[in-house]
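Take a look at this single chain in structure tokens; it is the form predicted on its own.
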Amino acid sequence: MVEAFAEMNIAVIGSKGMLGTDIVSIQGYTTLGLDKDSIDITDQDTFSVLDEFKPSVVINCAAYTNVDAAEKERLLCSSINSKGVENLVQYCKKKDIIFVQLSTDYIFDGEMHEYFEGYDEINPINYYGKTKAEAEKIIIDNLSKYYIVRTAWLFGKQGNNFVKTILKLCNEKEEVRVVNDQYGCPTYTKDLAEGILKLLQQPYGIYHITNEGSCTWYDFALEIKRVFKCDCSIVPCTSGDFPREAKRPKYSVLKNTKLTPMRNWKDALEAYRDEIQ
């Protein structure tokens, strides 16, 4: 747990991504945003920028996140999600820096049909999930000062996400078919960003941080339609109707048992609507 919380220097890697942007934008902290032009986590020779800033905390939001493409681009996915994390872990261990890693619900197989807690056995069923699981093991085996933050189904102002996809499809089509047999927890990146910074006052370890509540992608799409007042028809379908390169867990609901719960994802979606409109 961080003792001098207000005096920390926080380096945010992947600062132009959806989550990184929101972390850096929070006031009251000394943060340095680092994008891929500033640091390449697969190349330790670029870490001199960290030496200059002298961070007490490194938050890694950088990741290869194209789940389907990862099945073919395995070397690239692994170099970022596993090897890149290993490089950061080595650096943080040498410099005695607290490390925060963003992980995913896709490290679980989704076969339990009930929520997953931090101590549940992981069993990824796609390559992206395997690289994120490898990263977790590297951290646990090598560091004592770490926070692993598992989250899911992110939506935010920066970058692409499911909400923007549904809004785009509703503008283009009268009917949109959405999978109704995969369950998860939609999470607003502004809420997650605040949760991560508050997490630094907690004991080290593995945490699940999502907005409260769970749903299917179809349920999520219906709520998007309601909140944004879309005219299209949302029609449920099965995962089998849309074959993908990567297999998805059917039920990857993350249970937060350590922290004060965040607001419900439906309330967060309305806040997101107000932000982007």
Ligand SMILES: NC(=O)c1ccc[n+]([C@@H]2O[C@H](COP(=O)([O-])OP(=O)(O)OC[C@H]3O[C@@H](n4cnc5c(N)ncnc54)[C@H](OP(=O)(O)O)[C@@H]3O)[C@@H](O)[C@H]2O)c1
Second form
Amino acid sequence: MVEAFAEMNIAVIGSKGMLGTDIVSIQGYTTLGLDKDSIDITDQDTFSVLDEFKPSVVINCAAYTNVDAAEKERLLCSSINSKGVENLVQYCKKKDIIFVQLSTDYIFDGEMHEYFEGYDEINPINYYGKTKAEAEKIIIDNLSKYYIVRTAWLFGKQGNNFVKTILKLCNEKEEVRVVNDQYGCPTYTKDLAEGILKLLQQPYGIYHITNEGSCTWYDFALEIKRVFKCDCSIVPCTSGDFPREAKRPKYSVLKNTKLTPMRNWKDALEAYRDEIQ
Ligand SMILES: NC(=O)c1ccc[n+]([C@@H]2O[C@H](COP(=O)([O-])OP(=O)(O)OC[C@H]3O[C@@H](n4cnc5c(N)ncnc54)[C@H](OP(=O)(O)O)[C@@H]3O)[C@@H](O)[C@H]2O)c1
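Starting from the form predicted on its own above, please write out the structure of the form predicted in complex with the ligand.
Complete assembly follows, chain above in first position.
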């Protein structure tokens, strides 16, 4: 747990990604945003930028996040999501720096139709999930001062996400088919960013941070249609109707048992609409 919170130097790696952008935009903290041009987590020679800033906390938002492409680009995915994290872990261990790692609901198999708590057994069913699970193990085996933040189904201003995809498809088509047999927790990156910085006042460990509530992708799309006042019709389908490179867990709802709950994802979606419109 961090005591002198306001005086900490916080390095945010992956600062031009969807989540990293929102973390560095929060006022009241001394953050240094580091994008891929400033630091490549697969190359320890680029870590001198950290030596200069002397962080007391490193938040790693950098990742290979294309879940389907990961099935083919295995080496690249693993070099960033596992080996890259190992490099950061070694650095933080040597310098006694607190490490915050973003992880995912895709470390679970989602077979049981029950929500997952922090201590539940992990069993990834796609390659991306496997590399994120490996990263968790590296952290747990090597560090004591760490926060692993598992989150899910992110939407934010920066980059692509499901909300933007549905809005685009609704513009182009009269009917959009959306999978109705995968359950998860849509999460607004602005809420998550605040949650991560507040987490630094909590004991070290594994945390599940998402907006409250859960739904299927179909339910999520219906709500997007309502909130953004789209004209298209949203039609439910199954995962079988929509084959993808990577398998997805059927039920990967993350249960938060440790923190004050964040607002419901539907309220967060309205706030997101106000942010981007
Ligand atoms: N998106 C989701 O729905 C979701 C769900 C659960 C968990 N998560 C986790 O949450 C975290 C943040 O996700 P996000 O959606 O914000 O990711 P994102 O938008 O894809 O951003 C990731 C950032 O990492 C950078 N990066 C890639 N390789 C790098 C390297 N070798 N060194 C340094 N930077 C590198 C990328 O730069 P380039 O774009 O230039 O390659 C990008 O700016 C990730 O750990 C992800 O696994 C995401």
